[in-house]
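What follows is one chain in structure tokens, specifically the form predicted alone.
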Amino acid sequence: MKCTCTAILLTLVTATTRADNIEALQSVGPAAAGAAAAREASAELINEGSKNLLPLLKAFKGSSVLATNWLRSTFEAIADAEIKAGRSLPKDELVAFVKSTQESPAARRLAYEWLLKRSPQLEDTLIPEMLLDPSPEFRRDAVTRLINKAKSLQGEAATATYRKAMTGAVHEDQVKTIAKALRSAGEEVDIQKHFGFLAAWKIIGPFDNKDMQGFPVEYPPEKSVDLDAEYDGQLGKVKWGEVETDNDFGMVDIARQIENYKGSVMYATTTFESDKEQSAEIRLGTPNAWKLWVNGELVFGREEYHRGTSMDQYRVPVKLQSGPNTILLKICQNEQDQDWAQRYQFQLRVCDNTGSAVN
């Protein structure tokens, strides 16, 4: 009886220690806070071997970037030691983890990449099922396979395969490749709709931004979006007008479609209809300084000019209400006269965290 109790106690102590050690990895903070405890915990977890692989992966969910780095390095040290010792990783458990879309995408990817080291054929069984996976990386792999397959086909078979690939595509380069192939086959492709770009806006300005003084100024549209109002602007009275773009990637070009007012502020607003209350991301690309409001709440801004731009340059998590949501964008141009500093434009879309358009 004494031996049994001792064994139970040792089991409990071991389990408690493992949980404490993982918590120590999750507790690291900026400026090396908790790093000493994390090093000690990591060493113990590594010493205990493969039984800690899954708990480490599960701990990714909800952990900070710093903590994730500790979890990842500890996982990799254990996995590497197991493989060098000629032992197998817990394949069935790791495959099940990779398939679980409720787990951290980064952790699922880490498990997948280590599985491939011993079982590269798993790519052929796992990836084809991931066309609509919450992880953009897995989606990309699935889309790549379909694009490559379509290139080997002819006629309707190729077109059908490209269509299927488009359903999961969330990366700009892949969508461009697929759209080019489909359009060449006579298919209509609405890239704006696919990505969720907002193309029709009301716009007002210019307001003053000489010497870049306008970014913090609370001009009237920031206080209330009144589409019938008239205000004193930089060059006289200003009223809301309409601007729309047919650019595939939703680019509204103020400089070309209206005027490149140097040292100015413009405001653009539109309404996004959400079929339910939901979390979403607003993704923005612009070379100009900007602020963004959703339903009257300032959600983000960045005072930076002409450092380059790209699709999805900024990702802002937002909470959408069911029904109409008012989006207001403040976009600022400075007075630089170099050729590369003349763009006055933005593209904005509403999507989920995978990059798929939301309704």
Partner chain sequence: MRHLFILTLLCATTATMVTSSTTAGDWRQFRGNLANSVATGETVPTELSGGSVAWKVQLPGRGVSSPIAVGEQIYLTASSGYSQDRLHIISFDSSTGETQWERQFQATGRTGCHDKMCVATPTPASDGERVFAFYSSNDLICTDLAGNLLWYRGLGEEFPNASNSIGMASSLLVIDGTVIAQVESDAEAFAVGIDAETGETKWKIERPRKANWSSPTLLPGTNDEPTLALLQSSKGLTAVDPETGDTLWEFDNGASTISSSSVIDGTVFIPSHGLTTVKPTADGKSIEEGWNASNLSPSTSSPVVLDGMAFVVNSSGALSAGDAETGKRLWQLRLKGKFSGTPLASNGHLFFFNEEGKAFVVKPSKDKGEIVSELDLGETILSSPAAADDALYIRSDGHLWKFAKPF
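Numbering follows the first chain given and starts at 1. We call the rigid core whatever largest set of C-alpha positions still superposes within 1.5 Å between the two forms. All values derive from a computational prediction rather than experimental measurement. What changes on going to the form predicted in complex with its partner chain:
- Treating the motion between the two forms as two rigid pieces, Arg183 does not share its piece with Ala111.
- When the larger part is held fixed by a C-alpha superposition, the smaller rigid part turns by 9° between the two forms.
One more: the block was the form predicted alone; return the form predicted in complex with its partner chain.
If you are looking for partners or other molecules, they are not here, because only the chain is given.
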């Protein structure tokens, strides 16, 4: 009886210590806050070995990326030591964790990659079920398998496989590959809708940005979006007009669709209907300087000109309200004379953190 009580007590103490140590890893913050405590906690967790692997993975959920890096490195140190010692990782528990879509996508992926070191065949059983997984990495693997399969098929069988692949694709290169194959087969593909690009905008300008002085200037649209208003612009009176793009990737090309006003500022606004209150990402691509407001709140701004552009160049986390959400974008062109610095454009989409369009 005494032995049983001691064992229970030791188990409780161990669990409490483990919880405290994991909390220390989760508590790290910017500027190396909590690093000293995390170092000690990590060392203890590593020293205790494989029994901490699952608890470390579970702790990913709700932790900051900074904290997950502490959890990740502690996990890897334990797993690495186990494998080097010739011991097996807890395969069944890890597989179950990988399958649990309620857990952190990053933690599930970490578990999966360590499982593959000893059990590469798991890829064939796990990945095909992950086409709509919350993890973009798992989705990508599942889509890759389908694309490869489709390439080996003919006719409707191939088309159907590509169609299926498209439902899970969240990366630009894969969507392009699939869309090309589907269109070649005579299928209609709405890439704009797939990615959640916003294509129809109201736009006003130009306002003055000579010598790049306009970025901090609060022109009237920043104070309130009044679509009936008329203002003094850089070249005279300006009013809101409409611009729409049919570009697959939602590119609104101000220089081509309107005019490449050198040293200018334009404002573009649109409304996004959200079917519920939710967290989302606004993803923006532009070679120009920009500021972004959602429902009147400035969420980010960046004064960089012509350092390249790409889809999803910027990822801005936002809170959407249920119903209409007003998006306002300030887009600034400098006075570059070089031929490679002429672009005056943007593409903007609303998606979740996997890159899937949200409604």
